[in-house]
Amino acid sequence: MTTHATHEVFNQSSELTGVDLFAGHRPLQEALRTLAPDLDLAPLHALGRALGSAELQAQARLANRYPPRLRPYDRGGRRIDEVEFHPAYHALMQCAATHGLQAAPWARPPGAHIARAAGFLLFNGVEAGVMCPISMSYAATPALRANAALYAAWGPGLSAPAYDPRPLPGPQKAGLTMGMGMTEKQGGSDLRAITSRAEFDQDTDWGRCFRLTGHKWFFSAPMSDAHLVLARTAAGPSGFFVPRLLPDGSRNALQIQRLKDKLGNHANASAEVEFDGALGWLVGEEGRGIAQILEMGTLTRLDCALGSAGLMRQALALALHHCTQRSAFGRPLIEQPLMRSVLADLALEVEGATALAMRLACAVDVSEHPGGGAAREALLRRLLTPIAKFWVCKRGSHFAQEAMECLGGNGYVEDEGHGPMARLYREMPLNSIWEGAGNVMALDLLRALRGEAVIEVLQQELAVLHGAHPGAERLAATLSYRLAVPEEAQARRLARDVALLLQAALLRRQAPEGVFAAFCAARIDAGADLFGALPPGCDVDLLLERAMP
């Protein structure tokens, strides 16, 4: 058959693959040389390779590409509830879990969880959707010490680097995951009014075992090892582990009804359920439910920083690798100053959002261990948390969007899942949505700041801003009656007003002055309300230089 070639091809940029993703980032360099400057990089070069590969990075495709199928039942038609992955998935968990990015920081010295927030912070830019089980494994793990049989049993398995997807219990497997079972239907973020109860049903080599009946309108990573699932009790809502296997192999009462049809995150199976009867172990006190979940919820919000954080970090660096090799309109994209604008603003954002979820990786890290300002940095976590997570992923639809347009048509096409761009564009409003919502932050901002001690670790951390920059110190100025007498109505301008003066800050401390005095003329002084609005006098260059890929 004759072939017609009517045009050669040219003027496409390449894929970015074959690059350390984390020598390329040198905003988190930066926070990890401030934050923990004896830190073994090695290993975060080790994933960073991994990541930059064109190996994994086609198994994050494939993963999308072919999402999850629930097998309800067998060919003979008994009930199996089994959710089916494409093998690209395993060998992204696998990943992950060898890296020590799941539970393993419990098991290991002070750092461990500033090492492992910088490289969840990296493979979310790849592929965010297996971090959700992973992500919940390691905010699940310390609640398990309040029954210390149970953590006994799993606690090795979830620290453990290991990737095991055996069907097993899970005592037998090598490594081990856990999701999390709270949302009802009647509820939503509104836990107290969930209805799944649990009846007793007797004592345990692992404690108190009840009964549950109910549902979940939200279940993450069905296949999970085990969950920690609310459900009420005659004390209130209490805080259970359920395992998918019992421990002698039989499956657990615990149906799912069907899988999600979400509009990203297609590699991870988020689920319906029904519980008929299922065994759920009491972790910690009856009654105690929902302050076990807040507590957990303090570390899944951190996660959701961090992801925004690595989303954005790999939506600017497809921006501009793709710049650097389009040429348009008789030069390169990424030499015509309205693009630098837009790039530079948009790796100031990066500067931004990297320096903040860092600083509560390190704040829970210091936080974990006794002695060594653990007390402080506790109060700095709790108001951290609802801070970063409300503002870092409230930022990221819009920088998605703002870094697609920077490919044009390019960017908007999937192709198959070829289109990397368009699958960060549709993960991005998750961060903000799941584990509370930009409300629920809002709101949890206001409760962390009732007391004194709270406000005074804060005023702290932006004491460095004292005569750095008049917009800056301004701004911090109002915090004083803002803090003391906040306004329902008002918490999210002051969510973000709090979130621009740390990240300030953290940029004071870290970073070259002239990424300090972009981001306090573009932020603070400017106040922009679109990306590529840069006052005149920002160094564009150095910006520019200091987020190549």
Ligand SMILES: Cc1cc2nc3c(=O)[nH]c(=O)nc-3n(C[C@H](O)[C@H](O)[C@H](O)COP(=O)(O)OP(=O)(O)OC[C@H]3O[C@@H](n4cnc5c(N)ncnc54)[C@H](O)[C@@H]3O)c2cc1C
Given for the second form:
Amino acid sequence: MTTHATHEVFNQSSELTGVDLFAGHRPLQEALRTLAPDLDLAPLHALGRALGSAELQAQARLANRYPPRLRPYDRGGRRIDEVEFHPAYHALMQCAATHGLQAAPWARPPGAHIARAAGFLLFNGVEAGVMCPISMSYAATPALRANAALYAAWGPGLSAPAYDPRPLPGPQKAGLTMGMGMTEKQGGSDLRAITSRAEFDQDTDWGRCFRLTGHKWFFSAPMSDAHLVLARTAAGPSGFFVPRLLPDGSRNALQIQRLKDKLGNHANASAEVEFDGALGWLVGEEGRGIAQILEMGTLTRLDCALGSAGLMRQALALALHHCTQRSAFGRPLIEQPLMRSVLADLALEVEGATALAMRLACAVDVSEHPGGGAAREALLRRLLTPIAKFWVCKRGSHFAQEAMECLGGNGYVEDEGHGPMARLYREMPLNSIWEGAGNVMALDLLRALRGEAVIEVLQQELAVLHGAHPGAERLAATLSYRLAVPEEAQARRLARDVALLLQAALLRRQAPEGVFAAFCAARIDAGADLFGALPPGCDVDLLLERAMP
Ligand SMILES: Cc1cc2nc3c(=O)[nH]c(=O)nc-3n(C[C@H](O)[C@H](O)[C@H](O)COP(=O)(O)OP(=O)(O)OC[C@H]3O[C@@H](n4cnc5c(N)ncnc54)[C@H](O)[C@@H]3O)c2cc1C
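For comparison with the form predicted on its own, would you give the structure of this protein in the form predicted in complex with the ligand?
Once more the chain from above appears, this time first in line as the rest of the complex follows.
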């Protein structure tokens, strides 16, 4: 305890460091036990310990406190278009890559996507900014398979669990990262609006090479080794592989106009760029670019759901840690009945979010490997992608506000980045916006539900609720007529209700009975409007015991 001239400092909580963040996340462990019982958990414990260490948390602070800076020109006025990052950013990227969070699962056996999802979820809680290039690399890599020559040259580096920030042509590097450039000034959700154009240049070893002219209004991680870029040919929007450096080591004709000044996500650089005859290699069929992007979207949307679930978990851990150490009115906050209700309710949200996001990760894993139920899991993946992205991410900001409030005034204070709760709060809205904002996801759900096979899989998933909870059964029964004539204006209501039912079904399968009962009582019977309003009878002790970091 530090002594000041006028007073002693007491009743202030300590930092939450020196813990294994995976060991403290019981719902995540339960999800893995159900979805991938044979998974080797040792690497996740190693990552959990790294993420819980004071050293890595200091790096997260520094990478946010000293955000990337654009250096458009060198000292002599020559264009260099470089972005400089604090060394902490590189250390975090190194940690994420060596733990296989980028494209490593594409070169690994079944189960790798699930393990990676768990690690990705945990990492987000500590530093979400670096997860942007990590996620884009994960999502863009399988798209490259549509150009066999490119995949042969770049696939191994993208899948390698290594980070190599040196400015060298891709095939010369030990580890590679990729980004995606779709959004333009006049349209992001509606990618048919893009005006960037591509003109055929020549045939090369990497296939058909085009010259790209135009811009991208959002272009995150501009120092990635390459981006998958959407540009228009005579056949329509098409996907192009645009490396930062060309095979001869020269800069591609891609200019960074400026870096965005963002609410959060400060460690990550998000640029505005212009292509002035930049070389891009066609990936897949000309005119099929939007379909390709949507395919990648199923992976980045998975990561949005995992990311928000991870941010929520860490916000909850910080809130619990604080309330255990902080007293008010003569008792620790964790012992005060109303605070217990708030914390237990937040814990319940983490239970549902983790279960849903990890189930989607499992659907991705199984559907990527032929046989073993791949076809059914592909249908489930189609259903769960918009549901998880919509609901888990949508709940994030509300959740973060309540978690912050548990810390009182300290929660709102940045303190040069030493207050991680404020950073989590600023980060939270982003997953709901990028990769398809809330409405776009709800409308995508309507499209997914046009397939009878998808509806059948949904009903199979919900069958576990029969006889389990009257309110859940009643809500599930309404789906049959609501799915028959889905109304666009009601898409959010439908997405919310399907999400809640799926979360309940997952908790019924993998969590203790008390968690399932509390979820149905609080989210389905009482409505999911206010945290801390758990109905009487919910097993608060159980929820809190499971949530303690
Ligand atoms: C920090 C950050 C980094 C980003 N990085 C990248 C990147 O690296 N690459 C990239 O390509 N993009 C990137 N984006 C862009 C992002 O993906 C888009 O902002 C997002 O997809 C939304 O597109 P928009 O901004 O054009 O909004 P709009 O498309 O104009 O949408 C505005 C609102 O309208 C809603 N809406 C749209 N259509 C409908 C409809 N039919 N009915 C009802 N509502 C509708 C949307 O849900 C949204 O709420 C980034 C964005 C941010 C904030």
